[in-house]
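There is one chain below, alone, in structure tokens, taken in the form predicted on its own.
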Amino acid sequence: MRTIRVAAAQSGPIQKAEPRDDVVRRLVALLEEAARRGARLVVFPELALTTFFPRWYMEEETDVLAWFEPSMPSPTTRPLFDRARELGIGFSLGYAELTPEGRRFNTSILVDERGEIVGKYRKIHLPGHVAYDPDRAFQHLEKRYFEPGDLGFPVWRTLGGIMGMCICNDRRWPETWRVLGLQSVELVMLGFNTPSVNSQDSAEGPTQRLFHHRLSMQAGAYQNATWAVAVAKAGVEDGHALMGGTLIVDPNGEIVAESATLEDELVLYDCDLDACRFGKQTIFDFARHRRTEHYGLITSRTGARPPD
């Protein structure tokens, strides 16, 4: 067996006030924890450095760049890799990525047990609106602040196996998972910021948007053989909820650990990798079912329309 001890650290809400420098702290001790209980592997949740800020409308640009980082390792963030390093754990990080061109990604790392970056996911479907929405009760400018991911979806074989990772909104489309798939990833990686219907939401409540939540990170894992770690950013934000639902999926689909608060958990997983293989060797053997020559649509047309 190629087993790996992965362990979903979810976050408890970031308050908008909140020193960055607090925050990291917060992450070094979760991973510690992590590497006490034996995990090879962090993984941490979307924009896991602040508070979800696109739910804010900014016009200045100097408010919108107080979000992001312009390098990783940063100095606030290098006590993470540090301390890492030293444990001789991996982790993955997402965070608001500005360039050295200036351009603006919601982004992910992956970052091996020397502490060196092996990979960078850029999130491609950005959910929202760009303009200011009078009508919402929260904006949703991820449109606003960040550009669609250029780096498409990469994996790694790092760590034992074969990494993949997607961000959010990326995890409710097929394609994302197919991508991955065709590519033999055995371990997708996801940090999500999902707004709740009330405070009260948790992975114990089975809202809709847990429910679809679920069924995505399932239907994705299941589709295509491999294990998924999906992790929450969790609990009243600046006064808006948002979800918990950290889990692991197993590549049968079946939920094998699960959070069960709205605070700073770990959750942790043995996952064997060669658990995939009898689904990317039987039901999902690609190279002998596929049938590409009727996929056309999926490239060449991006909204539905019905036929004439």
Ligand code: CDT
Second form
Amino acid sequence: MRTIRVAAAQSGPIQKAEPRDDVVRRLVALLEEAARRGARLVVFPELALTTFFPRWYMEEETDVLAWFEPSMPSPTTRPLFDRARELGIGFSLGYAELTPEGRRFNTSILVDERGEIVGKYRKIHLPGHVAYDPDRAFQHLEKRYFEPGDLGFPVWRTLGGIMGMCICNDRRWPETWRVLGLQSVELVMLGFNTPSVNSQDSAEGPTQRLFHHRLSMQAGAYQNATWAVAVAKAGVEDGHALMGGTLIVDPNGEIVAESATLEDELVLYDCDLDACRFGKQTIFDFARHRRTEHYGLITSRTGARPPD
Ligand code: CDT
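Swap state to the form predicted in complex with the ligand from the form predicted on its own:
Let's see the whole complex now, leading with the same chain.
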């Protein structure tokens, strides 16, 4: 058995006016509780340091850049790195990345138990739109504020396993999972901000959005024989609801742990990375069963086209 206790650290809402230092204090509190409860890896949400700002239309560059981190660790996030190193615990963290060249990405980093950044992923599937849409109740401007990621879907040997990351909307695309699966990934971590249709959505009742979230996570994990940890930013941010639904899925595609609230909450599970072996050596033994000669359209064509 190669068991790693993973803590999915769901965030409750972060209001637009909440200072980033306060958010980091919340993340440190979750990290400390996770360490107390024996976790070796903590997974934080997408854009974990701020409200989900792509819902707000901004024209001024300075207004946009205010949401971004020009360095990592930054002075604001340094306490999280320091505490993680003291506690000997790894973490992944989503944030808005501003590069030295002025490029903007929706990014996650993976930090090992020594507090070193060992991996970086930049979100590839950006949902939403570029221009202000007057017909929408709220905006979803990821395509305005971020470039599509340029790092592919790497995996890293760290924390005793083969680890991969993706972010939110990426989980809905089987291509994400298969590229990670083809690198023998054993644990995929991702953060998400998924809006609710309305504020009636709650942890009590599964809605269609929660169903699609679970379906995507369970299918991705099963079809690639990997653990998968999805961590929400949840609850109502300045009147806009995020659905929640933090969960951990085993390599059989079963949900083994799930959040019960829309607040800051830890969901822990002992993930035995050796449990990936059965699926990877049998039904999803890619080397024996895949037929790449028939998969050309996957990379040669982007949009669907009916036959002539
Ligand atoms: N953050 C993010 O990627 N959210 C999307 C919302 C899709 S609806 C525009 C998601 O896939 O959950």
